[in-house]
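Here's a solo chain for you in structure tokens, the form predicted on its own.
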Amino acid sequence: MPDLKNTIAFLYLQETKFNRSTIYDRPRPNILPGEPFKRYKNAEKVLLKRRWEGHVDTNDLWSILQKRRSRRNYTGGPISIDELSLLLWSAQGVTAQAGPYYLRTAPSAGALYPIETYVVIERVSGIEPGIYHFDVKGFQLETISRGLFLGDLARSALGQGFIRSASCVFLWSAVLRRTMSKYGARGLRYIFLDAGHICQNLLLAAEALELGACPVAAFFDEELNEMLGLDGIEETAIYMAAIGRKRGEGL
């Protein structure tokens, strides 16, 4: 097993570290920039409702977080398509316009947001089995592939049983140039973290219908980019959720 100092890991976070005496000087890879949406042209378009009123009470945002725990157990029953809407805009709606930018309701590094956002569905009222990709700008979902593929995806994420009784597991990529092109190496960092602010999102709305969440980090990449059918290069899988009808306590 090699020494911490001799990891990969470690070896990035060094050279991406900033100083005061580099951070002027360092040079900058020339890195194009990727587009800032990503919309599937030809696909199927399933409309997202834009309200939820009644669905959750505002005023309480600190019992949900109290309350907010990983929750494996799920029931096997559906959630409403108005729930997944609720899921989705709570993870990356766009809230305002700045100029070219659409902000979100999650934060990212120069309102880049270079994060985007696949749903596997199999029990969601409302909405064929199948794997769809958030189109944030439309406030849609695109359908990628028909059929069911929870089996398929607890085997990618290290054989995880839970996934298969969610009712739809969220996935997501990183589109590098995005971030990079302005940022560099440290850019990377940048994304992940934006990836951490959207998860976070996502669960809190998840405990606030009273739903379960469980964010999966460990899993098989090309697996999953094959699935999305990303190239693993110009766009990867770097983080998931699973949502369903809660049953018992998490951890």
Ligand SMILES: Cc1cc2nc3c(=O)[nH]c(=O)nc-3n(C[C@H](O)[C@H](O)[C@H](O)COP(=O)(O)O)c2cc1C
Given for the second form:
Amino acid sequence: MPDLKNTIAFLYLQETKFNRSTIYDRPRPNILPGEPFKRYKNAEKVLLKRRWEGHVDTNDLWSILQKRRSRRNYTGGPISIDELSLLLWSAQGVTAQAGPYYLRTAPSAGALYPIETYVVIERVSGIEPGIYHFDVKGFQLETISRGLFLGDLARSALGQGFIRSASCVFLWSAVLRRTMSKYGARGLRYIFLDAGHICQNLLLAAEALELGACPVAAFFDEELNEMLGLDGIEETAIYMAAIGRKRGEGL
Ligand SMILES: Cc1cc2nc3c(=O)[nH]c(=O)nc-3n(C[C@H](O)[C@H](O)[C@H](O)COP(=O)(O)O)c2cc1C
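Following the display of the form predicted on its own, present the structure of the form predicted together with this ligand.
Every chain and every other molecule in the complex is listed next, the one we just looked at coming first.
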């Protein structure tokens, strides 16, 4: 299979495999750690709601797993701030503290939490359209910029038009140092696994709330970085998911 072997991906996997003969004498990564939390200190804040009551018994896990689908057909209607709060909490909410670690709903290699969550909001009742950063510790949104960005986002996602009628879109970036300072190049694998866990939590929560959700990984990376004000080196966009009110049962 020379085609597979000729890819940079194959080389990366080979170079980052653990094996028994080198596991104890592999070189330590020479990468400084990153700040564990990102804050936009001077940003205007939007407090989120911790009102899960009324949602917890609506669906059991097994039926949610059975029903979950990637849904791209949205009414263009709004979701509530309570729903958005639940979605954010499901994706990255803090559920316990252990020493310096803020443990979350989704697991993370080494409890290093390299993933930052941003939300592009266009139709959430009570929140101005714009780009927001999720402050995990404070359970609040930090305003990055106001305005309508879903059109730009759809264009940056290779023209995937359904994004325009979403209520909001979750965007995830990776702060590479947080994980790679401990795990070196292999840490990149863990970063993408972390993002997968977070996104799956969001998708299941959306299904439980009877909202439509669709993960999206096809996008022009640097356009997303520019939208979020990321340098693409220390922190880079890696994944996103659209959320909207379901239009019928269609996908
Ligand atoms: C990593 C990843 C990237 C994806 N990227 C896109 C995308 O860019 N656009 C899209 O419409 N769906 C995307 N999807 C959704 C898949 O098309 C979908 O999961 C697949 O067709 C299986 O359908 P299901 O999710 O309804 O089970 C992505 C899914 C994953 C896991």
